[in-house]
Amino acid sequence: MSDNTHKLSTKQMIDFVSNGFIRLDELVPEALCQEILEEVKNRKNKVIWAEKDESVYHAFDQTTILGKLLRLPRMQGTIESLVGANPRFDHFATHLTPAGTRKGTDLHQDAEYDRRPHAFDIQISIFPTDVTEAMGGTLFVPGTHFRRVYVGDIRRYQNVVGQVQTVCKAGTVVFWHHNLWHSARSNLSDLDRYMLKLRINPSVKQERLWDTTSDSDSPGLFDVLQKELPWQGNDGRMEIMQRIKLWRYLTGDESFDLKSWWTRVDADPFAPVASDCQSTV
C-alpha cells in the first residue's frame, strides 16, 4: 500500500480524532466472513498475545484468515492511515456471546497503564454476521478516549448519554482508539453473536499518514472538532482543546488552533523563556 486510493480522508481522520473511532460498513466480503465465523466458533473466547516484537503482517501471512483480512485494500489503507504501513502486532481475541446471554455492567477502558500523551494503538473489531440491537453488539461512548480511567472504575455507569451500540450488517469493521470507553452488552436474541478483535501498535510517528490531498480544503472541515458531545456537560471546551492537541500531533502543525483556545492559554508574558531556564541551572 503506497498510494492514497484506500486511505482515510482528512474528514474521516477528523471524525476519528473527535469520536475515537471510525466505522466502515460491509468492508469484509461475505466469503471471508464465513471463514471468520468458523474461526470464532472453533476458538470460542480465546486471546493470543504477541510473543515478540514483530509486524502484524509477519505474524499473520496471507494463508491465515487474519492475514487475508489485513490485506484487504480498504483494511490495509485504513490501518496505514492510523498507525502506519507496518504496525506491530499486539494481540487478537475471538469473542462468542451465546444467544440469551445476560451481562452485568461492563463499561471499561482497556489500558490504564498506557500513559503516552498522544500516540495511540488501534483496536479493530470485525463483525462476521449481521448484528441486531437485541444481539447487543459492542457499545462505544464517542469522545471518551481523552478520559483516562482505571479499567473498570466506570463499570457502575449503566448508560451514558450519546453512547452508540453497534448494529450492523455482516462484514462491518470498527477501528477505535485504544482508550475509548466500551462494553459488551447482553445478547437477548436467539442468535449467537460473534466478533473478532485485533490490537496493533504504531511503528512510525503517526504524522500525516492518511490521504492529505483529497479534501483538506473542504468548507466546514473542522466543524466536528468543535462539536460538544452530550455527556461532556461543562467540560465541553476542555474536550475540544484535547482534540486540538491530538490534531497538532497528527499533522505536525504546532500552530493549529480553533477559536484561539490554546493560543489564549499559552499567552503568558511572564513565563520564563528557555534561555532563562538554562541560565539558572
The other form holds:
Amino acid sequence: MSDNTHKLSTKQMIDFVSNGFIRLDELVPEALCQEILEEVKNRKNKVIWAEKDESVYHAFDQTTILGKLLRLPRMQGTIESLVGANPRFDHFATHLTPAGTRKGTDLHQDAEYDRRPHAFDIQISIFPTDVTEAMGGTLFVPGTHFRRVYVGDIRRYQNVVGQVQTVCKAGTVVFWHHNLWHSARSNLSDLDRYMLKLRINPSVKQERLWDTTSDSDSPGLFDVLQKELPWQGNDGRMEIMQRIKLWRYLTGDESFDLKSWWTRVDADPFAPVASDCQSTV
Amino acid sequence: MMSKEIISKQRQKLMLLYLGNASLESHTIAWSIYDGTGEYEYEAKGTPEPPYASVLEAMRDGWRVIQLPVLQAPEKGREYETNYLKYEVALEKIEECYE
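I would like to compare: after the form predicted on its own, may I see the structure of the form predicted together with its partner chain?
And the full complex, kicking off with our chain again.
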C-alpha cells in the first residue's frame, strides 16, 4: 500500500484528532465476517500477546483470518494513515459477551503505563455481526484520549454526556486512540455478541501518513478541532490546545495554531532563554 | 390469623453529579447513581439525558449535598494537562425500605 486510494482524508484525520476514533461501517465483507465468526466461536475470550518485536503483517500472514482482515485495502489504508505501513503487533483478543450478560460499571482507559506525549497506538475493534443497542456494543466517550487517568479510576463515572454506544451493521470497524475512554456494555439481547480487538504500535513517526492531497483546502476544515464537546465544561479550551499539539505532531508543522492559543503563550518576551539558564550554573 | 410484621429500614441513595464548572448551577456533564435501596440498577447505554440538569435542580427535588469538590490550581508544569472530571458533587437521599 503506497498510493492514496484507501487512505484516510485530511478531514477524517482531523476527526480522529478531535474525537479519538474513526468508524468505518461495513468495511469487512460478509463472507469474511462468517469466517471470523467460525474462528472466534472456537477461540472464545482468547488473547495473543506479541512475543517479539515484529510487524503485524509478519505476525499474521495471509493464510490466517486476521491476516486476511489486515490486508483488506481499506483496512490497510486506514492503518497506514494512522500508524504507518508496517506497524508493530502488540496484542490481539477475541471478546465474547454471551446473551443475557450483565456488566457493571466498566468505563476505563487501557494504558496508564503509556506516557508518550503525542505518539499513539491504535486499537482496532471489529464487529463481525450486526450489533443492536440491546446487544451492548462498546461504548466510547469521544474526545477523552487526552485525559491522563489510571485505568479503572473512571469506573465511578457511569454516564458521560455525549457518550456513544456502538450500534452497527456486521463488518463495521472502529479505529481508536489507545487512551480513549471506553466500556463494554451488558448484552441484554438473546444473541451472543462478538468483537475482535487488535492493538498495534507505530514503527515510524506518525507524520503525514494519510492522503494529504485530499480536501486540505476545504473551507471549515478545522472547525471540528475547535468544537468543544458537551462533557468538557471548563476544560474545553485546554482540550483544543491538546488537539493543536497533536495536529502539529501529525503534520510536522510546529507553527500550526488556531485562534493563537499556543502562539500567545509561547510568545512571552520575558521568558528565560536556554543561555540565561546555563549562565547561572 | 397471624399478623405480618412490617420492618422499616433506612437506606442511602447516592448520586454523583459532575458539573461543567464549580457553580452548583452549572450544567451536568456526567453522573452516577449508587442506590442502597436496590431499586435502581445501573445500565449505561446509548446517549441518555442526565437525571438533573444541575445540582441546584437536584436540591430542589430533595437531594442533600454531602460533598463539594475542592478547588485546586494545577501543579506547576502540568497546567495544560487534563485528567479526571473536576467538579464532582455527592448528593444523597435517605429512603425508607420495608420488608
